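For reference, the chain that follows is the form predicted alone, supplied as structure tokens.
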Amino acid sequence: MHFIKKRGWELPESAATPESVFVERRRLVKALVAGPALLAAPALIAGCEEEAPKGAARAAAPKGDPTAGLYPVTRNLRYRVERPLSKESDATSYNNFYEFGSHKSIKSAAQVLPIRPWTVKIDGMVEKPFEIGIDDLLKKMPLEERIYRFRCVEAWAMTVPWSGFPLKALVDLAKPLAGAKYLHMETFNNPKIASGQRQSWYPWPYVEGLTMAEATNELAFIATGLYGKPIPKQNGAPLRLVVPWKYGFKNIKSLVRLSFTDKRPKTFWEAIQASEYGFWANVNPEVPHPRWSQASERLLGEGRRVKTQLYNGYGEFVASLYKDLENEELFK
């Protein structure tokens, strides 16, 4: 008798999402445009991809959002998840966003953030520096959804769909030179709307940094969608990074800069207690922090616990990027 092992991340499409009207939208309009002999039919489509009908969220976008028209996109069925998404409202509402507040309840403070115009700069070991509007470079992106694990390293966590596009196709784009070791990446600075950046003890703006071999991962992803919507501004609008083997602080938000570079960025929570926060910040279960455990995690909304997975379930899609790193601290 032939068996089938799932890996850690494989999800039957049909338990992927527990939000029902998330799920009958996407059929019942599938239906409506496609007429009576796709009622009858499996709203799953064979194959890596599932199309998600453009028509279903525009009513739920924010209203003058140029964007809107471009969610839901086709979802990726090669990431996915072995729990059910968190609700919208949930992932929504309890947000860390430093620019705005140290508190979890920065929804509404965040809303006076503007994301137009809003101009992403390229520069530093490029063949030529450029700045990009945000509505001309989507033009440019293949976008499509993919289902993550997200893990903060407060040890809470969150399943959710977001759309976007691979860093990669960025990093493509900007033609970076081959002497360029690493991706430095800012967000805005404006302490005139960000009350949180008028904190002088922080080092503004918020920085982040990858390896190239990292930033040209699969699995690294540029988000500009969420929930089959653009994503809202308290959750990074409008381009915030995604990288899902790592703690969520490595996930910067709103995003302005891109500059390649031969050093390792020194990272905003880096800056303010290396001993707690690396520049790696790889989720492992066995390496805690040094104020609390890393073993469980606790699931947004429901308040149970799960156990932390290696690299949060993705090892065997970057596991190979540190094998020749055993000096550093991967996981801090």
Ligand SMILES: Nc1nc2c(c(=O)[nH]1)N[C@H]1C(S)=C(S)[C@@H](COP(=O)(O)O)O[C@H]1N2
The other form holds:
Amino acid sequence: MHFIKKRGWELPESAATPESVFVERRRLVKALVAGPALLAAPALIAGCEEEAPKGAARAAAPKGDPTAGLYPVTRNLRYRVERPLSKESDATSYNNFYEFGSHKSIKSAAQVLPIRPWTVKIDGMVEKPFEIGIDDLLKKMPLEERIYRFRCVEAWAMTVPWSGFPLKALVDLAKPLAGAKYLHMETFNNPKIASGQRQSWYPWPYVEGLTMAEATNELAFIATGLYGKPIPKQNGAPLRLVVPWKYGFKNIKSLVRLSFTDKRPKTFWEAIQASEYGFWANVNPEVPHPRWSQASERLLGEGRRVKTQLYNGYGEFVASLYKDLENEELFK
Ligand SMILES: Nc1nc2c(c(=O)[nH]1)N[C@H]1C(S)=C(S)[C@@H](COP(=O)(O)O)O[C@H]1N2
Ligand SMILES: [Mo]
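The block above covers the form predicted alone; next, return the form predicted together with the named molecule.
Now the full complex is given, and it begins with the chain already shown.
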């Protein structure tokens, strides 16, 4: 992903959006009204807030999204992160979404993606294949909010509140057969609207995969919302995978198909550059990318660098998944 574009950290911090200036100023104004205690407080510590931010403090939900009324949903406080939340304007304006280009300014380009109607196909090794519309799916799934760390392989990172449901709930709905070993996931393929998909040297559609043990791990999440609203198109509307212990490229966006299989999927980035990007892609600060260190990460919108953690800080939840896999390349 780097031989064809500028790396994330080479972008100047001045690339931050004007909204971030606005949000900062608004925080200052609120602090002045509330008194000195708030002024002294640093940005919110993610996970320590008891509820989702109130409507007035949030930007308006996109017009015409039939699920706008579903959010915000209750935050699950089991998943806590001891660093400030990224600003919404940073998380929604600095994106990777190669279907719409190999740059980071995906926000406007992605608005052409039609997200209704949107159907997800469930097939492969399941009791009975089926298709389900996104709005019917949302009615069946237990929605909650989770704050997770997110770490791109390019060494930038963010901390964001996703809304959605555990991937396990969708696996249970799909009823995979006992022989299923992997979950294969696929993004839409529509070169008419997605300019990146007219570039034929990429192996479209974008595909990703997880083992069944990973897919049913409690951390694996399907995001349908972000910052208490429907998830923006540039972040992978109307549903995208979130696996916070793995590098960002595993977090496949705008899913249209989930297939259960007994064969390990060849993923999009593995097909492009297998020497740099593999199936497992677990975060490990001690295993450098062939072309750069993974020891630290730049926090989006802050410029500050912090140390990267093994499994992105989620070892207590996922390390046991890998204990018998020493012969695998778990960290690329
Ligand atoms: N379909 C699809 N999913 C994708 C990508 C992509 O190009 N296409 N990029 C991946 C990469 S490299 C990253 S870092 C994250 C970025 O997610 P964000 O833009 O919501 O931060 O999406 C991942 N999912
Ligand atoms: Mo990434």
